[in-house]
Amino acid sequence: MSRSFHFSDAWLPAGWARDVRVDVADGVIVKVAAGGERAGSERIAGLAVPGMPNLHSHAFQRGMAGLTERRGPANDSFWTWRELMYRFLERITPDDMLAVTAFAYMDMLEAGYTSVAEFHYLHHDIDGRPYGDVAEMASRVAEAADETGIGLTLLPSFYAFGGFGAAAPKGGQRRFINTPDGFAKLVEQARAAITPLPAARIGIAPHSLRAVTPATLRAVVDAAPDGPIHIHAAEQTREVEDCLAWSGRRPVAWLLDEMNMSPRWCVVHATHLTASETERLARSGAVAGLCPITEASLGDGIFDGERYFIAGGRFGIGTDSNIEVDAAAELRQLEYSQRLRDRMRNVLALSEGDSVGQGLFASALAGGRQALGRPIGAIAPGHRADIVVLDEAHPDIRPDQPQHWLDAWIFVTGRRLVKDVMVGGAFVVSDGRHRRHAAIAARYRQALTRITA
């Protein structure tokens, strides 16, 4: 199916352009013409920008939002939060997985994301036994993507151990655990589950160095000759200390030394790096998967953005725990964390006169495109027609100052500026609301009522 759209203003790879015609065939942009005529095209009011890729999501955690904000008996941390997460998982059924994931994906679309990399590790039944279809839960993720319309890169996660040195898994981890052979079967079934989805991709996600051994990590990577590879690393100082005790090296240093990291890889969080690790990661061509809102929520720490950017490092943003879903807010939190640490302003604009918002937005699009392994993140021929339309009538949008439009979105209005969202040439959000909002929200509420009863 072919359609043509005419935008009064659109953010193209070279910057803002007026009167932009975009021709789409089978969900892919085939032609872009600035200063073009409207004839035969659909007029779309608003500022068109590429949809943001979300490179790291645990969709089921959307159901936990607001449930972990009470002080515990000891110093709360990521590790105490993790125990609460394990208890939340004890009641989630496949139907619940569909309901929560669909709501999370709808929330993403309404907030300016048009595609997601789902780091999926909730595989088995509540007692830890595999379902008859080992990809039962992955199939529910695919069903949620299909229902909402979001673009999907599915990353089944390999999780085999409870800690460094092949420690035995804990009871709360029983729904995650696989052998390399069992994981290979899961990946193939997950691949079949996403086949009907437009331009969907499959990759793998070794959970973390603490959840694998060198032998099992190499086994699952060797069994996946193509597609993205994502892994959590250096999120917490305790993780770094435990890795040093186990191997004598820090997590990212170990990965760089042992795994021949390449642009296929996405290192999620990468919060606690030395200067050498930061520069080596930048040179590897891998993507740093940053989730600033979740990293702040969990007290993880602050990524060394300035050093990494100066070294030419690639990055993208993710919603991780999905406690606040807002593409602009993730970029804002990234910049603000640098300002708080360094007591400076405009830290991640590396040259005088540069716009922080434009630089962050462009870099996150490119890094997200690489991490998801999909032709997304640009209004340009050959890319998926994933476009977010911002409200040009909002009081914070000054019509004669396009140089400030992205800064206004990222640092002022956030998701309130998102008006319409197109995925693959079809609108799934109109006037800020998803086409199936009421039904998806009602099913989500019913699932949470049962899970948290």
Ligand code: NGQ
Second form
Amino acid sequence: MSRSFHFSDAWLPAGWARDVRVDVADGVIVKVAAGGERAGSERIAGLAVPGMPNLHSHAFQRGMAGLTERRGPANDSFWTWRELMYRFLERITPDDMLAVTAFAYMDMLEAGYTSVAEFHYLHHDIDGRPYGDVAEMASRVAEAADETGIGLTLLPSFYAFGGFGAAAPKGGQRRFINTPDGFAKLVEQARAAITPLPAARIGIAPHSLRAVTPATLRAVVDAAPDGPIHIHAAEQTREVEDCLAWSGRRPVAWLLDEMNMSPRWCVVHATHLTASETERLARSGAVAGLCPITEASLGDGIFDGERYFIAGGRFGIGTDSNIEVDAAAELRQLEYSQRLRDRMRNVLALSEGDSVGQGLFASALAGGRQALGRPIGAIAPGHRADIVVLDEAHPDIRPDQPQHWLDAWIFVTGRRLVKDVMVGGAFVVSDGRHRRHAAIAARYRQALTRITA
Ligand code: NGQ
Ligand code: ZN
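Here we have the form predicted on its own; I need the corresponding form predicted together with this ligand.
Now the full complex is given, and it begins with the chain already shown.
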């Protein structure tokens, strides 16, 4: 099926262009022409930009947003939050998984994301036994993507141990656990579950160095000859200390030394790195999976963005715990974390005159594309027609100053500016609202009422 659109303004690889005709066939952009012919095309007012890939999500955690912001008995931290998260996920059934994930994906689409890499580890039944279909939960993730229209890279997570040195899993982890063989079956079933989805992709996600051993990590990586590989690393200082005690090396240094860190890899968080780890990671071609809003929420720390950018490092953004879903706000938080640490401004724009917003947006599109392993992230031939239309009539958008438009979105308006969203050439969000908003929201509310009863 082919369709043509005519956008009043569009952000193309070379920058903003006026009167842009985009021809789409089977969900893919086949031709882009600035000043192109209007006949036979649908006219769309607004500022068209490529949809942002979300490179790191645990969709089910959307259901606990707002429920962990009360002080506990002592020393609230990432680790006490994790206990609450384990308690929350104890109650999630496959139907709940669908309800919460679809709501999270709808929220992403309404907030400027058009694709997601789901780092999926909630595999087994509540008692820890595999479901009859070992990929039951993964199938619900695929169903949620199908229902909402978001592009999916599904990353079944390999989780085998409770801590460094093959520590036994704790009770709260029983729904995650697989052997490498069991994991291989899960990946095969998950692959079958995503087959009907347009251009969906599968990869793997060894959860963290805490959750694997060197031998099991190598086994699952060797069994995946292609596709993205995502892993959490160096998010908390305690994880770095435990890794040093276990191996004498820090997590990212260990990965760089022991695994072939190629562009297939996405190192999620990479918060606590030495200067040399930061530079080595940049040179490896892997993507740093930054989740600045969640990292702030969980008290993780601050990524060394300036050093990494100067070294040419690649990055993308992820919504992780999904506590606040907003592509613009995620990029803003990344820059603001640097400003707060350095007491400076415009830290992540490297040359005089550069726009912080434009630079971050362009880099996050490229890094997201690499981490998701899908042809996305540009309004250009060969890319999926995943396009976000921003409101050109918003009072903060000065019609004659396109050089400020992305900064206005990222630093001023955030997701309120998102008007219409197209995925694979079909509009799923109009005037800021997903076409199935009411039904997906009602089902989510019902599921949450039951889960948190
Ligand atoms: C997760 N989330 O897998 O959901 C983790 C917490 C862990 C973040 N790290 C659990 N943000 O790392 O063990
Ligand atoms: Zn995560």
